[in-house]
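In the form predicted on its own, a lone chain appears below as structure tokens.
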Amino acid sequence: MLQPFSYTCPKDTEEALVLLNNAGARPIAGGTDLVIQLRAKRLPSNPLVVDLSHLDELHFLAETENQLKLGPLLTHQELADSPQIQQGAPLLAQACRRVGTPQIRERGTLGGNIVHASPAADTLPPLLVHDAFFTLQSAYGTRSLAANSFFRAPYQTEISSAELLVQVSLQKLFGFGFGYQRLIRRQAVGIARLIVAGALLLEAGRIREARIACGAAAPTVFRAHQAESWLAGKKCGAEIFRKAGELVSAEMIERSGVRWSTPYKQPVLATLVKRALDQAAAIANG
């Protein structure tokens, strides 16, 4: 059974932004979080429930020469499905395609998973690789985070609740490999124990540019900035990968501090990472 809620179905994005400065009101999309947190009774009691899934004003893909823009509420589907996404961000449209199941990819959107903010949600990484800007709107204005710093801690970001994700803007990066490596304790259905998302850029055999995103590693998911720097003017080579996967690895702890699952995911990190750069590198290469 859900917990009592009241519901309400605002006709524009404008009539949302007005409901939801109300005391303990939740936007839902797709549901497949809020529908959860309902059933487990972890809301206030009677939250008022704002409809946001029949706004047009909210789903929709553009694209200029630099850029891809998005709104939170296209489909992790509509995404893994979407020519534009496979070409200009092909990390994305891979990690949506590994989201939970068919059902679930129908159903939930960009702007969900980013918002829940899940150490292990499937977009982020990707997100971050792209250098995602977040545009969030609320009845006084609108202002743009950079993805890197949205996320505060687990299932915590810098969103108001009088604030709506309206759009999410992605870098294009030209010329560069991609590599997704994902961790799970099964072949379907699961949730990722460990995300490497990555990119690199090549220039006569030597990486001009490494791009390194990883997700359920630590508290929030975080660009390996130490070991993309360590990688620059490096040439391409299972030892040069192997290393770099022990920067991020320390990275990690020094972020997470050590905790049980450590000897554990430290050299698994390691491994996934020297596996992402491998495929980036073979892309780029090729």
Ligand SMILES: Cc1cc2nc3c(=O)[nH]c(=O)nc-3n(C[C@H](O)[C@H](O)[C@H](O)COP(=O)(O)OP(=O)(O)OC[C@H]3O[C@@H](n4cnc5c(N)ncnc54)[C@H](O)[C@@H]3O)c2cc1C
Contents of the next structure:
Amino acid sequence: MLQPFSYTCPKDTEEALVLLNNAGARPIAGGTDLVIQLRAKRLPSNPLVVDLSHLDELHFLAETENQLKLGPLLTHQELADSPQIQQGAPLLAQACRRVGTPQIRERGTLGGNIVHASPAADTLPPLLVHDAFFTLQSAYGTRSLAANSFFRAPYQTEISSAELLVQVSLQKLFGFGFGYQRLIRRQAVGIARLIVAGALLLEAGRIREARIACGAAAPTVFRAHQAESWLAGKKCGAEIFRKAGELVSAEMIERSGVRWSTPYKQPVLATLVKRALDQAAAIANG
Ligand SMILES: Cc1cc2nc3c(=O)[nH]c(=O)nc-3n(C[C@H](O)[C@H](O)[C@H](O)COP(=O)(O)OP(=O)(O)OC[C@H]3O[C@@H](n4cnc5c(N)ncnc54)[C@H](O)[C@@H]3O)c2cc1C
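Alongside the form predicted on its own that was just displayed, please also present the structure of the form predicted together with the named molecule.
After this comes the whole thing, all chains and molecules, with the earlier chain placed first.
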């Protein structure tokens, strides 16, 4: 049984934003996270569920010379299938391809994945690699926040209850090679235990720029800036990538402290980082 709730279906974003000014109002997109919260009776009493799913203005994919602009209602399946995403943000396409089941990929949206803010959400590491930023709109105005500073804690973000996520902007990365690694407990539907998204830009066999983002490794998704800086200028090679993996694992422990899972996650994360960088270097080398 779901907890009691009221439901409304606004005709456009403007009306949705007015409705979100009501205390207890919550947007719903695909509902694959929110309905579970309603079933677990985790929302405040009698919430007003504001249905966004039919708002065409939140469902778009546009491109400029340097950016991809994504509407929050794009589903995981649409992102995985899009030639523009496969070409411009292949890490995101790969991540979306691995979400849940075909039914979840058809219903679950990019915006819902971001705002739900699970530490293990699949789209978040690729978004951090692309220096994504989020456009948030309320009845009073619009603001932009970098993905890197959006996630406060597990399931907590900087968005206010009166705001909607209306656009996700990704920086295009020209000339980079990409690597993606995702660990799950079993070869079936499963929430990721660790995710690594990596990108390398090479110049004459040396690393000009490295980007590494990790999911499910700490309370929030993070960019491994220490390892990224350490890699800059170094020659590509197995030993360098192994050492970078160790640095990322150390960064995970700095962020999350030592937990019961640390003896397992520490070496496994290091290995996944090495594999992601191996893949990225192979692609960058053509
Ligand atoms: C069986 C199952 C398997 C799953 N597997 C995975 C998986 O492998 N990887 C993964 O990452 N996730 C997984 N999920 C979680 C879920 O499917 C995703 O997080 C999905 O992307 C959520 O999108 P949604 O549109 O369904 O969100 P909803 O449930 O509609 O909303 C989620 C949250 O976001 C808010 N919200 C939605 N859109 C907006 C917006 N535009 N502006 C402001 N707030 C908004 C809602 O109020 C709510 O708080 C799984 C879920 C299930 C049930």
